[in-house]
There are 2 protein chains.
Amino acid sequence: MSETVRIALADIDRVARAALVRAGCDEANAIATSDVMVRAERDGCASHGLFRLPGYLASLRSGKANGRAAPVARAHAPGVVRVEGDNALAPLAMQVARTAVAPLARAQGIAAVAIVDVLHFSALWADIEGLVADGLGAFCMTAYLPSVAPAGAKTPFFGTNPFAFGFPGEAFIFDFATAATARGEIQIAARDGRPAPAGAGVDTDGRPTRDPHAILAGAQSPFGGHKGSALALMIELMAGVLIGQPTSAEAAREEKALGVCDGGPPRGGVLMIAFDPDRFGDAAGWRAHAGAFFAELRALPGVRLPGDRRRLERARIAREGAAVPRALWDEARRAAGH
Amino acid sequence: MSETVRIALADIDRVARAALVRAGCDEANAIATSDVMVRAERDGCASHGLFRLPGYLASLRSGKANGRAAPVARAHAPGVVRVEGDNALAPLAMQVARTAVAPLARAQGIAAVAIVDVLHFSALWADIEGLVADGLGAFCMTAYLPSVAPAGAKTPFFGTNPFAFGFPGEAFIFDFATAATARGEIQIAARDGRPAPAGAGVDTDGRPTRDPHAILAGAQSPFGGHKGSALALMIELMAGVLIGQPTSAEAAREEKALGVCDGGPPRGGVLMIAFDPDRFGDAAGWRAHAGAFFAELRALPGVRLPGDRRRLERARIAREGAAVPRALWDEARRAAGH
């Protein structure tokens, strides 16, 4: 394990943004994409947070994100808006997405919201939040670069396509890839000289292994089979085809053709779907019922409810800080010309 | 293995229709029924096929499915509408529902419908079928009765709840359980003395086992750890707590209230989405763009597809007749008086 430092979420902000800023970002950008990350660290989700900003800022240097884009919503149909990002950082573009879609959603009781043309690297759970803190439901997905075999197969052709839900009330939200291990965890073991977990990928030859390196030059597995991989196919089409964005494999040979492997965030879509519970005809039962649903499944012995970890890191870190690597700190500090 | 009967599907189709009208439906709820049981049979999904009938017949004898039901469509906003089932068997039902949503995505782009008051017990992909036919996408999902132990518990919480998707160009469409298994592959192996497969679920003290029996009366697992239980709790609320329906424990404990504990299905909800793939942004280019995807995708050496089994099944199956358990034929024949 690295050495760690606890640092306060406002100096990794403050880092953050000056880093994002020297890259290229203007204010709005810079603040937008810090946010997200600084809200990982605060729920100790460190692979999404502050790890992302030499990525973030591999893609500014690169020229393939565009630090000053000013993301647009545009109607498209009475219940689809479409938002083209013009290869913004997708934080800024999410911010313009959840404002367009949300009367939307209450005006129509269902809206969809394709955001085109970004470079999406946070988690997908911090694209909803905002939404469900509002009282609405949502679905999240966006497709990446091609790691992941589909069922069958052995050759990388999905990305780690995470999936988001989110219902309010109870403000419920899980986010999960559809890889059976995150990219990150594989590359750590690698590095740590550990075996990666067991159903995490197979090797060039499509065998399953433990060992990372193997996986790494081979192809990650979907979670739960031909069902995970399933979900990782639906990805594609919905944040790739639907709305005329790259697939993962097009997104991997577009960065190929443009030279900028840069390993940062491919070019790509994100489709969101949001949706009001008060206009589906329960409006006045829907957040008891709600309570009394999570209070049964709750009382489960031993059930574990995906975001509780999340929200009980929060309090403890906003009071004691992130435990950020030195060598990442560091590196965000000289970035950031401090 | 128990003995099986090679029966036209136009039999199947025959004897279902009037073994379903006299228990008590009428010509239409017996038609819509039959069809997707027909439906089933054709693609070689036993475990949706006649396997069903029996529960459809309790369900209308008990008096729990009113077998003259006529399920009515009821607009509720811009995007959603919402079809009152009047304890109908779901098939007559998702016929209204699919009219119903199929125009309002084709003006919002997306729309939903909330499908309320019925018993659901067939293949959701039958569900999504004709609307995918007809250029539509839609996602579709059910919960059931508590048959699957949330992730960390022991004890059945969530139902199977189907989860099925369907992306129209190249006609995909996927459609699993949120369980590891079927229940309806666990009580065939139950049925037919064999093992269920491995990971499909627990005794009653929570430990692992491939005793069908075992599992029946312990739980089953969801699919992919924790990720499916958390696939399974969205199902809980989009089909049950969003649209006023039970939840699958409130439904198992309404079924106890009322005597109704027949082996059917229980009354509950069923929460569709369509979209129409025109209005997303990419009308000139989507279809295109699946069919480059789904090229490249069935070139990987090994890769299988969802719903390329059922494809390969229809046409010998439609030239052969359905394979039929020779006690579930002779039953079904008993049933309709032939």
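Keep in mind it's a predicted model, so treat the numbers as computed, not measured. Positions refer to the first chain, counted from 1. The term rigid core refers to the maximal set of C-alpha atoms that superpose within 1.5 Å between the two forms. What changes on going to the form predicted on its own:
In the core-superposed comparison between these two forms, Glu185 has its Cα shifted by at least 2 Å. When two forms of a protein are overlaid on their rigid core, residues whose CA moves 2 Å or more are considered shifted, and Lys256 is not one of them between these two forms. Taking 2 Å as the criterion, His76 does not count as shifted between these two forms: its C-alpha moves by less than this amount when the rigid core is aligned.
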Contents of the next structure:
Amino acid sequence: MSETVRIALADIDRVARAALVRAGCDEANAIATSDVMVRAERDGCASHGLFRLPGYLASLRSGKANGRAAPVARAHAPGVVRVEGDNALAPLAMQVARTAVAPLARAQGIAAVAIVDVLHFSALWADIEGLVADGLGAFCMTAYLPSVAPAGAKTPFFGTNPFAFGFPGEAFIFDFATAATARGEIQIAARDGRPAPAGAGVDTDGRPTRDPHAILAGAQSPFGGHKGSALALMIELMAGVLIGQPTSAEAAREEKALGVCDGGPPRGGVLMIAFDPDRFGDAAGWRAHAGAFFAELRALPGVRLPGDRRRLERARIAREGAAVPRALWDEARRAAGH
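Swap state to the form predicted on its own from the form predicted together with another copy of the chain:
A lone chain is what you will see next.
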């Protein structure tokens, strides 16, 4: 198990920003990218926190990511916006996307934004939390690199293909990979010398295993078998084919052709859909209805809703600092020139 140290969130932000700038980011991109890592650490989501910094830096250093990109939103149809990312790290493009889609959703009830030519590596809940806090609902999804074997197969073809949904009022948000286990969790298990969760994946011969190294060499499994596999397929179509972006398999072939298999995020797209509950016919009643529904749900013995743990962690981690592996913290500080 890796030795950990407690680091204040402000220090993580300072070091991550400095490392990103040294690797080629301008201030706007560095601030946005550091912010999503700090928010993940704040919520106890280590697999999307500082753990992602080496991947971001690798993509900047290889030239795959444009650290000085200025993503631009363009109207594409009455209810559709397209954000041209210019190979940016995704966080800044996601800020542009939220700013563009929110007024459209309020005016029309629902709107979509296609974020293209970006490198997405962060937690999806961070991409929609601001919309939900402002009273909108949202969906968000993206593909990745081949890491998950479709149901019945043993060869990686789908990405981990995360999907997030948020509903206002109760500020309910869930965010999960369509793989049985997030890839970052398997990578952390491999780093820390512990087994992956049961059902996480198979080795190169297609045999179920809990050895994280064997899974990373073989394939992850979709959650729920054919159900998770179908959702992963849907995301390949919606965040890839629909918006003219690479599917997971295509992204891998592109990286190989360009010689930039650097361990960072691939170039691809994100699809975000925002909706305004006030425009769906029950503007006077949906908030009370949602409140009553969640109260009834939470009254069930033993129930725990997605996002509850994250929110509980915020106050504690803000006070105590985040637990970061010492080796990772030292690597980040070296990258920052500290």
